[in-house]
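First, one chain by itself: the form predicted on its own, in structure tokens.
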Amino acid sequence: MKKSHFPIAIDFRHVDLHFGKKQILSDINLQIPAGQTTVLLGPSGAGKSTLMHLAIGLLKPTKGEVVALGYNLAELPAAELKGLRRRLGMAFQDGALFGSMTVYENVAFPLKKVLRKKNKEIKEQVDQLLDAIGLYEMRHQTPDKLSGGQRKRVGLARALAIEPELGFFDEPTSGLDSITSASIDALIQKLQSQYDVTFVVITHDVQSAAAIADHVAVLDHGVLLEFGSKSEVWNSTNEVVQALITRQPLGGSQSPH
């Protein structure tokens, strides 16, 4: 496949999606800008990581496209989705590290496994994202010896390995303390810099929405509630998307102490 350069990264049109009689997603209508960060924010069950699915071909749509890389996705012949999911890098929630395996050895998997690349240049890219992520000392550590934030740092840098033109990081502050959780938003920030990739980050944090985002798409019960760039989603008059961003429930009423 030749390298797309469209501006939009991932264009959903109007999808639907529905699991027997229940509809998981309603009418999605949503183009993710190319280079920038853009943070699909809401709480848990709203389809955030459902929209990930769909974004890598795992799943597909009801009713609707979903655009990637400037290919639509249901056109795709399976080699050549397989193709296209090899610009995609994504980290877990848990990580998904190989407990066997060392920090480095962890990193330079899909590098071997799926890039086929000399030991030489994986020793290079390898030292120079775990230096990029602060661990190269801890390189040959396991998985169990890290801390949960080291973890996700793993995890980070290994969905950048393959060098993707798309990176996605599903709930990377989840579980964190609030320090871990800052020094893992200027992490995102430093990579997305340093790599000039597209970042799509799934989370239900909103301080960490409102350091790493360019753009926020607020998604609620499988709608789409807003889109645009942070200031304008921070300034929105949508009430659950207020309520949500200044975590107060509905109405503004106060919870009793």
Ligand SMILES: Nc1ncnc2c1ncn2[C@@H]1O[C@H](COP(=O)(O)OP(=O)(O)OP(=O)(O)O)[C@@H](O)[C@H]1O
Given for the second form:
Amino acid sequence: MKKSHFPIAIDFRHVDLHFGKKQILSDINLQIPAGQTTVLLGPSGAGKSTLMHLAIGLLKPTKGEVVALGYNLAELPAAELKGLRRRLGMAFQDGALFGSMTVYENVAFPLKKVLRKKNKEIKEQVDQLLDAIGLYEMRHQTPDKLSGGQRKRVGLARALAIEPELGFFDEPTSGLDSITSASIDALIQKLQSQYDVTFVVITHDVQSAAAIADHVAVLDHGVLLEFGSKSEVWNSTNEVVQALITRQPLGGSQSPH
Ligand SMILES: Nc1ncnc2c1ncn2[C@@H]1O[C@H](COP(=O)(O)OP(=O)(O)OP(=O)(O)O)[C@@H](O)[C@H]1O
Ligand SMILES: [Mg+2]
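Form predicted on its own already given; the form predicted together with the named molecule follows:
Full assembly next; the chain just shown is listed first.
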């Protein structure tokens, strides 16, 4: 993987996003550091996936700007946005695999169509990735034969196949057992330290977050509540942040407040 040359990988500047009349994100100011792993934590519906879609130019902000790898997405012509997307790896929350292709073909797809690599090189790389996610034996199956967690892992391998400068993983471990989750976390950590790549990982899994995060951003109801190093955020006095980290319901009898 190539090292990013920008100290800030993604810069969200005063970003608002509305879907129709509904405000989904409010004045998001967030600088995601390059060469590290940032975990995005927040309750369901907080706007985490939407923020990731903005970062890769799938959505446009209603207000504000998004700068990814030094490019202001609003000013980028379509052809250049396509070029930039080749440097970004995305594993979507639902896996978003091609149903008619096998596991192998799904992971090989970006290598063939985007990077136009030769078959021999593709095979070596795909086999290695399938091995890393523990699905080599399933390589000839189509996604409908896989469990939800297995599909997720294939999505992760496909995102990593292009060796992105910036990798986005939306809930890479949700629905997985704790041992498989730990192996995905270990894979993310290994790749991060090996290549100094920038990762943005959305997760509900506090254990995963603790394992992989350098920085943590906490989003709630479309507002950025907290951003900082893992220890800064873990020590946050914000009630919502503490509730998320300790997995205690807000205002419940278990709550320290
Ligand atoms: N295409 C859309 N049109 C209208 N509203 C949307 C759309 N996509 C998402 N939303 C709304 O935006 C809000 C944020 O959704 P988002 O998917 O970003 O949340 P999330 O933090 O990723 O949640 P989860 O943890 O459940 O995946 C939700 O209220 C959702 O209903
Ligand atoms: Mg989501």
